[in-house]
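This document starts with one chain, in the form predicted on its own, laid out as structure tokens.
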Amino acid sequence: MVFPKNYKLYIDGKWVDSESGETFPSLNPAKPREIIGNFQLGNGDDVNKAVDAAERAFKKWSEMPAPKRGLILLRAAQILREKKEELARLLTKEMGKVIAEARGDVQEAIDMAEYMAGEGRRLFGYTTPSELRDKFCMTVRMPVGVFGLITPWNFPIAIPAWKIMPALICGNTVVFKPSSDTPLCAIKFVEILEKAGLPKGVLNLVTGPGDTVGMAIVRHEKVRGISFTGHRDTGRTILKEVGLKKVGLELGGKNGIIVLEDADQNLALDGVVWGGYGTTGQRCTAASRVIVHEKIKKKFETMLVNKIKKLKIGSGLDLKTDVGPLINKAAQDKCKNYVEIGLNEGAKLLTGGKIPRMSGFFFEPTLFTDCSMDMRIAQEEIFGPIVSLIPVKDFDEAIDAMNSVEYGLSSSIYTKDMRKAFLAIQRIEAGITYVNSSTIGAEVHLPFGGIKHTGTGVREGGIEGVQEFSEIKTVYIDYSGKLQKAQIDTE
């Protein structure tokens, strides 16, 4: 019998046992039987000494040059690159997503630590002319301090990489709580940066449950910033317990995909069924609802239903599965009891909305129809392959439709109608409009991020990144000699 590994926490450069001396045990979600591995269960013990760690090591590292933090940066996605079908097929067992997206979760990994590596030669601040004479103005990126970074299960690796990357070209130093569904990769990716020669305590794991480990690096007096992605219910929670930290909440959404009457309907029903079911529905820009215009509803549905039932279910290492499993029994038996909401609210059921007959965590792509937008299965985040079909009559009722919900992440439209098309990117409430394109795809070097409940309106990727991670000091050089006094003296 082969007996899974215990895996440690990684605090000040060792891998070390938990206070706790408990550990927990991570599944495969396609094969529940299977245990990926025992991890530690981390308590407020080991928090104090990460975040101990961490401020010890953050002077050296924050004055170490950028562009030398940028070359760790650099190794760490070569060696990335080199390891990506590795990871990927890791990441595949410990999460489910198929194998192509496993691989295109690493590479978003390599390109946010490729693009964060070229940061450390920017970090860019601003020169402006002062309104006294002899006196020059700028303004300098600072390091925020030790940041807490929380991490959800669905993205295991791109999501660190968009956090860590960032939080440490800036020069802060890091206490990092992975998702308890997905610590392996977590602990590789750790190990990757490591091996890039980053210096002990820049970056600290703990593992352990939400309630204990997340909220004692929460509270935590010396962590000076919060970066969280996961559930609304827990960020609200993490806005009452923080204090007065530098906080990134991302909160999830439910996202429309708008189909007018004059679309390309087998290029959005491609963009449907993408946005819909990859990644089984489990994407914080997972589009849940499709808005389509009644002259084509009937067609429209008809072609996705035909297409949704030759989706395969199955083992994400298996090339020729479309859909895997849920991270786990409680995703699975949330979504069997939203199938019951949307019947008892009077949606039509077109397809699916079973667990079928077959080990893991599995339910079928399931499409509602009939659904008007005030339904619960058209306002709640699902987090699951069920998407619910709105009817409307025209343009303007599906901008009504595409606003109806508490988040605001992303959005797209699918018409030949430039004129629609930029209305929709004026009028849409999210923080990312795609126009005749799915709601997935972020790309790094651009800004990541929502409004209303999607959270606290920050921006990851990109230059918003690098904002997320540091704070703006203004700087005022007076060379003329004498006491200049702005505002008072004008002349």
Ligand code: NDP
The other form holds:
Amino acid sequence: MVFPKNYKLYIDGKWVDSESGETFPSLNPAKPREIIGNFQLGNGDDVNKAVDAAERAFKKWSEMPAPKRGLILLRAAQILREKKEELARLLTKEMGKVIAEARGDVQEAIDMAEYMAGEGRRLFGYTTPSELRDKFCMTVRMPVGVFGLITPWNFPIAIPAWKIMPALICGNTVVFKPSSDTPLCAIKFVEILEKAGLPKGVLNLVTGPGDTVGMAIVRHEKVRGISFTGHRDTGRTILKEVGLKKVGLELGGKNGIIVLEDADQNLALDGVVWGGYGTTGQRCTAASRVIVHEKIKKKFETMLVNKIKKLKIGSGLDLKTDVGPLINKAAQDKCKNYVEIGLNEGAKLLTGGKIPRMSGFFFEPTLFTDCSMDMRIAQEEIFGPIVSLIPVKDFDEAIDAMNSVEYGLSSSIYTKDMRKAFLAIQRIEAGITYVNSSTIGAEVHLPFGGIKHTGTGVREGGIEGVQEFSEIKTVYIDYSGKLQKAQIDTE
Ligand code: NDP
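Given the form predicted on its own, state the structure of the form predicted together with the named molecule.
Whole complex next, starting from this chain.
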């Protein structure tokens, strides 16, 4: 019998045990009896040590020229590339997503590492004229200090990369707390950064529960910035406790796809199935609402049901699998509960709705129709393979349905009418709008994030991703040799 390995915390450049002396397991969601490893149950003392180490490392790291910091990220990208398949397989084992998507998850981290390595030669500020003579005005970017990064399980390599890479290139040091459902992915990622040559103390990893380890980071006085991705309610709790820190929250979504009567229906069909059931619906950008013109509703429903019934459920490591397991038992119970809610609300179940007789945390790809926009299944984030179809009579009603939710992350419209496409871009309340493409497919060099209850309005990725992890300093250089007074010396 092979016993699962015990993994450690990474503090001040060393792999160490938690002060608690306790561990917790991480399971394979496709085979819950398989324990992938045991992980340190970190606590507040571990967080204190990690923050102290990050604080000590800050001066040297922030004073290293940014292009040199970039070289370390580039080396990390190279190692990630070499280990891509190994990491992807591990990711599928720990998180459950199908192997092709797991490769995509790792690729996103490679892309982000390369992109942010290049950013080390930019980190732009700007120059602008002064209102006074012989005076020079510019802005420069400064690191924030020790940054606390708290991440979810659904992109266990990509999301840490979307935070760690920009945080490091900007000169911050980091205390990283990953989801307790995917600690091994986090450890493997940190090992790669260590191997790439990151100096000790620059990146510290503390595994353990959100309400103790996560909260200790959020409340810590020496932590100057918090970047969190996760559930809306956790975001709310963090906002209450974080104090006067720089804070970025990336929260939930209830994303919709509009399919108008003139749409290429085969294209829309592929987009809905990929957006709704890819990653088993466990993406913040998952398409969990399909807003369909009533003229094409019947035909589109039939097309959808036929395609959904062909989706194969199973282990993500099996190349034939389309839909892997949910992350854990709670997620499976939540899906079951939402099916009950949908039925009680009067929605019509077209396919799915059950837990299959399999040992993992699987759930059938599920489609409800005849949903109204105010039903709970059409309003609340389910985070599973459950899609609600909302029929509408025209374009205006489609936009109203799209905007009827509290979230505003991703959105999509299928139409051949360019005027309607542009009107939709203008009127949809969301951080991202796709035209004739599904709600998912972020690229690292573009800003990613949402409005309304999807977060605090920060964007990750692109140049905006650098803003989240840096401060702007305004610099005035007066070379006139005399006292000049802005707004007062008007000559
Ligand atoms: P959670 O909010 O439950 O957890 C996210 C992270 O926060 C985990 O590391 C968790 O630790 C930690 N945490 C939990 N409670 C606290 C607390 N009180 N203080 C500090 N940290 C805490 O989200 P999930 O992991 O379940 O992720 C799913 C959610 O993430 C969905 O709502 C999804 O929409 C959202 N998401 C948003 C994205 C975006 O960019 N907008 C992208 C991806 C996901 P632990 O695991 O130990 O509980």
